[in-house]
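Just the one chain here, the form predicted alone, laid out as structure tokens.
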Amino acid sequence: MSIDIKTATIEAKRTTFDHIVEKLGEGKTPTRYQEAVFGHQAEEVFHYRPTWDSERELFDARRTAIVMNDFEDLLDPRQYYYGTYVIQRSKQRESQEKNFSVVEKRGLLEDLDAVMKEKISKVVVPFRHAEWGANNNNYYIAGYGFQTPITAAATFQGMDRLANAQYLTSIGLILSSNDPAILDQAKDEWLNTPMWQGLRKLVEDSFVTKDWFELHVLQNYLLDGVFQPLLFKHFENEVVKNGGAAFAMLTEFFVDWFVESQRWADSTIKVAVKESDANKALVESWINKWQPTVIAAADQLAEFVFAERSKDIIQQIETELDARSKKIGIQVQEK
């Protein structure tokens, strides 16, 4: 008796869901990201309008002045959905935790001179409060934004900002040999030191900015576009040049994270700007409204860190931001 083993290929009758087919067209196989973000926004059959905003539906595209034919066009170029996001951040966190462990166990910051230690404690550690503000702002975008591509990405962004705040807390504790008093000092700096009040006011103003896309522009484009390079590029270089090479190990995640974060911010704003002249004019008005105030707030910190070089540093940052604006089709007012 012989047995013949044969293989059979069974063709799938369908490769995806009906709403994805309607979106992409018949016969096209979607990516996991597309299946994760398309067609999930509730748009009808609501029970009642929210009592706290009775002029709008519970989920309403009119919560921003930006008008899109399809808000699902605001895609994340990183194509993050839960699985890919968690895998990527897990790898990065493992690497970052090892860096913190090495610096702490070997006391690599202990020989840093007193001036640099003071600057880190006064400039880097208090910034954790700004990161907490960014966490709140991105969850506002996630809560009031429209369509899954932007709200999912904002959710991930909000979680990233909580991680950033925790990393800054850890840096403070390593610097102080685990004395939590440094965190109280950082809070006092944030609340009372003049050089922080410009940014603190911006964070508080952002909390009452109701248009979620304007908040996206303010937080993820302008505030991040100025303060991330100020602290984790220019200030980091200053610390490294003064014998604090180990400090770069503690801020590695911030550098890598900002590179990918600005891809998302630039892409979504560019899509909205290309949608219509009205959107372009609106985004330009928001940038021209907020950017001078953001630059002025950064200038206060730069003066403390860089002294006579502060104007040159701020000019470099502003030039880089303006170059990004031109690439995405935004005309910035001449200074």
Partner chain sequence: MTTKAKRLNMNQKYQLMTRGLDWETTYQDMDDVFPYDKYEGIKIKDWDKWQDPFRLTVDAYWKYQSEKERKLYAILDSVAQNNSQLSISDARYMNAVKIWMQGVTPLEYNAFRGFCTLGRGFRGAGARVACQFQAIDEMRHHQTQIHAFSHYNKFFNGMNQQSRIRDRAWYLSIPKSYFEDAMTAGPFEFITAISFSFEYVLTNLLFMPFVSGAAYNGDLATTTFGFSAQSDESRHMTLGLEIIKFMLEQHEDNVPIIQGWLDKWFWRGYRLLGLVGTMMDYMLPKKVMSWRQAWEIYWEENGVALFNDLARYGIKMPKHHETATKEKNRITHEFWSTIYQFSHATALYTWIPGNEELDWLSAEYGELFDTVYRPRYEYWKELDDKGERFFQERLPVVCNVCQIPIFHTMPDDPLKNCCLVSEYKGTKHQMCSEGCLDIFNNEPEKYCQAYIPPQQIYQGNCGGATLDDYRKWLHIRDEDTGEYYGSEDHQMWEKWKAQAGKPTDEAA
Contents of the next structure:
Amino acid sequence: MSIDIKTATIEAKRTTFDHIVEKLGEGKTPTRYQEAVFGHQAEEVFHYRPTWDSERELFDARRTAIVMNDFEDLLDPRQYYYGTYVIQRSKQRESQEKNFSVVEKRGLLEDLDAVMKEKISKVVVPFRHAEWGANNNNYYIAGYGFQTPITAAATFQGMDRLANAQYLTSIGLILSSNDPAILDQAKDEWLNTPMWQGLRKLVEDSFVTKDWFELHVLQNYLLDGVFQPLLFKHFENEVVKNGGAAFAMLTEFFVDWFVESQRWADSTIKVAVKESDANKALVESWINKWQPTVIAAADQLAEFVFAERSKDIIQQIETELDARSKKIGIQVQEK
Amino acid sequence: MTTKAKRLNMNQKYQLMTRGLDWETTYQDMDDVFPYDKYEGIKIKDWDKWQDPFRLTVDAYWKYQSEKERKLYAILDSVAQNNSQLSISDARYMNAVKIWMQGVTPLEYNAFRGFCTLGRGFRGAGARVACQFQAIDEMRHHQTQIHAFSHYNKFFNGMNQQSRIRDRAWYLSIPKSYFEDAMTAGPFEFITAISFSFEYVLTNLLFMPFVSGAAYNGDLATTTFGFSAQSDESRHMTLGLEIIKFMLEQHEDNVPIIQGWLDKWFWRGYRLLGLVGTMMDYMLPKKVMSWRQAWEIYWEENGVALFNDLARYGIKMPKHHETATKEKNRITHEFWSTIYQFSHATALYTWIPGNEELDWLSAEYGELFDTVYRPRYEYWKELDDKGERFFQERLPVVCNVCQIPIFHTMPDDPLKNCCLVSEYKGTKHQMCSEGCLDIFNNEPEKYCQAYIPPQQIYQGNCGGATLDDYRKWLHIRDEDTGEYYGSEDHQMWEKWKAQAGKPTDEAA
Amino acid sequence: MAENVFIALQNNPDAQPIIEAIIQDNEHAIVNESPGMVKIDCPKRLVIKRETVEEKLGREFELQDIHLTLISLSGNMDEDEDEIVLQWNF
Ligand SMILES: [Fe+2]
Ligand SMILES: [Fe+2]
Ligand SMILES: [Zn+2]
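Based on the form predicted alone presented above, generate the structure block for the form predicted in complex with the partner chain.
Next comes the full complex, and the chain you just saw is listed first.
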């Protein structure tokens, strides 16, 4: 049966779910983002303690030292829910794929001079392992974090990082005309050459960092805040200046993605810092603890790429990072 | 100009894109990086033997999924614009949607979070990536369901308080405890429970007849998210089979551990699905397939074929599967009878099926239905006609494992109730069946922690000792509960039909 | 019989060429239709060939596109560019 309703008046009883009304106040129509992220993580009546963490509940706010009155305040400024996320990325993917196929078909990277090619394969290709590390860390945040806004966004961030790693793999394969040896060599560099060891140790240390918000600060703020500009701004400029305009086509995705993901990192950290002095002190302590090591690791890489200009470039990057920190309410240590 | 690039096939490309990314850590011990993948006793000699069934790169994933999402949201928008709730077969149908939203949607959320931890936790890169894709898929299922139900929630009762009753309501402890049981186990048991036992073995019983039923009953929104989610599900099912084969092939010591999990999760999943069977048999005004028939197709044929295939690893049919098959003619009737008597303590409406529906049930279930359940329904109908709608006064005793009220009967005697007791540390625990008793006795430390709603209520931990207090604590109004006929949903539906100038009370 | 593999697809125009291809390539396939979906059972082994789908469709087809209409399946799955095979090994 189907009712022909042209004449009927259909009156809605309510605009949305009760928990959304509680959150936003009476009479507001929520966005799909708000409906997707508010009120979904179980809050009470946990039946069993986890065998892998018997001190805490299945979902437990105490897996970070950050204390929030409401962890749902850690919103994603991009307001991504699954649908908007995949649709946005698939658009970017389309243009990225076009770029790749143009560069590949026309052989645009082939004319690049050998020194630059060598640099790309030694600097950009091994970085796929760091992106893979970022992927793992974001799934940690997504799994053990608290409430949906931060865990959903970390899941997107995790996917993005796997995509980044795969795009870097493709760049390597274009450079080598699909000879996988270039990847083996890059992995060998990642594992063994001194200039990568600072970063690799940091990534491995991040793998055993238990506090998920600390990990968020370390990965999505500090590591990204230093290494993304180093590679996809300064190094990219270097390649472009040396006749490698095509290279910028291959890394376009990274540039756009970083602008976007930075906004998320800044705003979530800012909200936590604003919540209390205790949170602020914690985030500052994490930044003080990790930032010098991240900078030192970047130094090792920068020296290889930029030689005598490396000090300047690293300083520029750190100045930008410190400016971001001030903006989000963090006291920056004197250098 | 240069040497022509070699072509890489799909498999090679996928390998390079995924596997090569991983490395053995040296600055930190691998056991500290992956602290949770050994304590269950599963032995993995070589993670590289892991076979990825679907070889999706992230960009291909974005491409397919965005296409699906565009289609899905276009339909959800049009459902809202056109008030498509008016094309459902009957407003009773919405109670099936309520069960879904109250009980199943939160499981999608938990699957999302659970697979995130596996997407970080497994030592093998291939398995990790597969779990990551599944995690984000499950987030999709959760969100698309919320968005689909958001429109229905504007009109029908029983959905608006979902985020409160999800944790608190006694009957929703059935799905909640099921999933929390899996999530609080280690990663290998979790994936065996969810990807294999639930998604591969049993999910067909959940999605296929139910979503098909939604289509048949004119529910465009559920049909759309249901089939669309199911297209991800087939990837998950393949992951489920792959992980089982992988664990079994890795070490012979894994076989008995896995057999134990299959026994446990078959039974736990089967008990949970009783609820779905009840939706199929009773809540779909237009019937697609009975529980009995679905059980025969998806378990007795397809499930058994699967276990035949696993026999070469030394895997046997899950324990108590014979009991499940013996119960196929009664479980949904026992379940419906129970919900009927307790629906004043739920955010659902229940009713006595109309005569045509009873005839259909008789035809599907035969003599047992005619001698046991039909007379019971007819008696309750008489009471209702006299204005004495039958409800129980107190909440039922529930099984300490599956959380289902203890209404099940003896495997070989459908007239005799089954209630088994196990004593642990001086406390008696009641179970509904041999299957649940085994599960309890294998892990008493786990199940003695379970939150048992009726006990909590009578101890005064749920807002007071009466059902009235309890409903308030759940944020359920009187009007959201009880008998369907005369309910707010029913009245609204009748009003819509009257406005449309159609004859009311069309035979179901 | 407990030896069938199966594949279930949405019953829509996109799936039609795939269904036709399956019927052509699998002699013992049995087609069951229910609201919104088509389930195809086949004893022990079922194959979907890209070439046949392309023939039915009249243009190129990537087997991974089956994800857009796939509902469920049963059997060990193996997939490459040219075919998807579902089978039991007993
Ligand atoms: Fe799902
Ligand atoms: Fe799933
Ligand atoms: Zn039980």
